[in-house]
Structures are given as structure tokens and as C-alpha cells.
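Below sits a lone chain in C-alpha cells, taken as the form predicted on its own.
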Amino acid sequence: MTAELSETIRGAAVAARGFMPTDEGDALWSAGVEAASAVAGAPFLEIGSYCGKSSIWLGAAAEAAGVVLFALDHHRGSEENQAGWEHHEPDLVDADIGRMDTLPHFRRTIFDAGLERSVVAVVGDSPTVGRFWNTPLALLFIDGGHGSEPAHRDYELWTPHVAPGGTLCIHDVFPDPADGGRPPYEIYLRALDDGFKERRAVGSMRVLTRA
């Protein structure tokens, strides 16, 4: 598949709220284009959508291929988004219930990017949805909770659904412990041990292929 990311969509992704560096987002777009070509007709799924920044890059690649991105998130924030943690954003707390709620921001981000037809919000926690998921995936992007239990659980639940020739992307992979937490790096090593082949590393983004 030949596709080009429009400057309008890329600009929307760059401007959107979130923590995805632009070069890593561009790597997601490229991975999505390649994945759709390798496994035609299969959807994408990302774990951890937050306010939709990464969903624009992946959603645009899905749209170009005529498939969809399932954007899975409970929208209550991961551990590192809670009060007292490094990535907490107080204005994302629903004052009436005292909990994070990123869903309205996510929906507006996807609407503003014009991607509502190609990005399907799946609102729920990963283990619950994963118990009932049976659809092969052209691309899986793991960027959910970065604690040991959620990261390894997401890997175990969702990588079996990556189709042969499909793509696995893992975010926040830091080989040096001084640069970031260990669980994303640990599941990256598990992927290599399980036969995934690395084809690209951009910043903390790792793009791998299932044999």
C-alpha cells in the first residue's frame, strides 16, 4: 500500500494532548502503513489511548488502508497518571467523582482530526476486553499501564492475536534503567524471545514483526 500522511493530520497529532514524541508518532504511522500491507484487511488495536494523540497517527494509517483502529482504554488513567505521580494532569480529573476521565478529551481529539469513522473507542480495562477478543490483528500497539503487572498482562493477553506477518509496537522501551521504567523493556525482551523480529527502533518506540 502506498500512502502519505497529510500535513493536516500530522499537525493535529503533533498538537494533540499527550506524551508521544513526534518522531515516535511518525514511526507509528509508518508501522501502521507497513502492517496494513503485510496483513491486508485486519484491524489495528492500541492499548492505552489517553487523550488520543497516538490514535491520530495509527487511525490515519488505518483509514488509508480501509481498516479501523480499536482504541482500548478505561480512561481512568494509568498508575503514573494518578495524583502524586509524575504524569498527573489535574484538569483531567472529574471533580464530581474525584477520578480521571480522559474519554471526553479523546473523543474531541478524534473528532477534530476527522477520524471518527476509522477510530473505534473501546472503553474498558484490558484484561476484561482481552478475555473475549478473538480477531486477528495486523498491528498491536502496547502503551497501557507501565507497572510490571499491567505491562506483562497486556503482553500475555494480546500478542497471541497478532497475525503472522503482523506488527507489534511497544512504547517507552528504555534499555538504560536511568531513562525510564523497566516493564516495557521487559516485555520487549519477551517479544524477542518469543520470535518477534525487531525492524525499527525510534527513540523509545520498538517496532517488531511476528514471523
Ligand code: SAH
Given for the second form:
Amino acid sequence: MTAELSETIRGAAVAARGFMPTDEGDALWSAGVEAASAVAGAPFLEIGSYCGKSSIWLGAAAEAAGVVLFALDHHRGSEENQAGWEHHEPDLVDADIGRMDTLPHFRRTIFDAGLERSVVAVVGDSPTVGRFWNTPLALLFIDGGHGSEPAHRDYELWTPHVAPGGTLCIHDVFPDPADGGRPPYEIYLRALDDGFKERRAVGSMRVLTRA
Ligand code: SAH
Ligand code: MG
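Having seen the form predicted on its own, could you now give me the structure of the form predicted together with this ligand?
Complete assembly follows, chain above in first position.
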């Protein structure tokens, strides 16, 4: 397996719409490559795909390893993406129903990046899917709802599926409250408490390993 991210795919990721700084996306890709060699044959799962930006970095790593990324999102936006909130983008609203719909954007992003074979959209509510999930993961990336309840629920429901030696990535971890909301930082602390070991920190991205 080659540990080189093609400039074409990386360019697509950088150009894609969403909330993933390039250095943190590159960290996701490296984490994916390492995760796939630590836990051979197991898939990746990301919670919170939005328009597919982070999915490109993770999907490219999955493809290089011959596994897949399950990209889980209900595509209705988090609380912070709704009208009146900081991260709202009005053109992502389906005017007929007055609800956000990022799924068409996600599909187009993944198609354009040439990753449709390796990125499998799972369209649904994270806790609902999590209740029935039963497959060990080489890598879990948590970037869904950032409120206290959603973040802690994602942590509790999904981290048990990280295989021994597998990788947990958490986004938007801000040790200083002045930089952002607390819940992602809180679940990062829980992960350390639960025995995950920190492997890398890039911006607000944390990459941890399950013992
Ligand atoms: N990783 C993305 C950004 C994710 S934004 C990027 O690289 O740009 C957070 C996403 O989490 C939103 O798309 C929202 O729809 C999704 N989300 C929030 N709560 C969710 C839930 N309970 N189930 C599924 N998806 C959820
Ligand atoms: Mg994020």
C-alpha cells in the first residue's frame, strides 16, 4: 500500500465545502493509513459528513487499504448549522420542506473525488444507527452534533466499536473555552480516561489509539 495521497484527491478535499482545515484533514488521512495497517480489513466510520469534505481524506485512506468508509449523517444539519446559528449556510436548505439537506452535495463531492466505491453513505440518526451497529472499526471519527448530549451519546454508543489497536479521531477539541464549545473536549478527556492513548494533535484534531 502506498502512503501517498494523490494531489488530485487532496485538491478535491481542499476545494470541498465544509469544516475541515487542510492540516487537520491531512492528519485524518495519515490516521486512516495507520489505522488500516494496525487493524487489517476493518472499515472506518465517520459521524458527521456534511458535504463530504472530511470523507475525502478518510475515504482515500480507506480506498488505499482496500476497505471502506461508512459516512454517517442524517444530512439535516446539527443545531449549530440551523438558521440563525453560527455555521448556517442558507443555500443548503431544501426550500420545499424548509429543512437542510446536505446529501446531494455530499454525493456530488464523493463522485467528483472518484471515491464512490470506497465511501458508503449511511443516512440516518447516529444513535439510531449506533443501536444496531455490530462491526468492529479500524477507525472512528467523531464530528457530528457538538452539543453536550449528542457528543457524549456518540462517544458512549460508538467508541465500544473501535477494535483493539484501532483509532479514534475527535474533531473540534478546544482545551481553551475561548476557542470553542466544550463537549468535544469533554469526550476527548473521557477517551483518555478510558485508556485511549493520544497519538497526535493537529489544530483541533485529536488522534488516539485504543490499547
Ligand atoms: N466532517 C464535516 C463537518 C461535519 S458538521 C466536514 O469535514 O466538513 C456536523 C454534521 O453532523 C452535520 O452534517 C450534521 O447533519 C451531522 N449530525 C449532527 N447530529 C447528527 C446525528 N444525530 N446523526 C447524524 N448526523 C448528525
Ligand atoms: Mg468539526
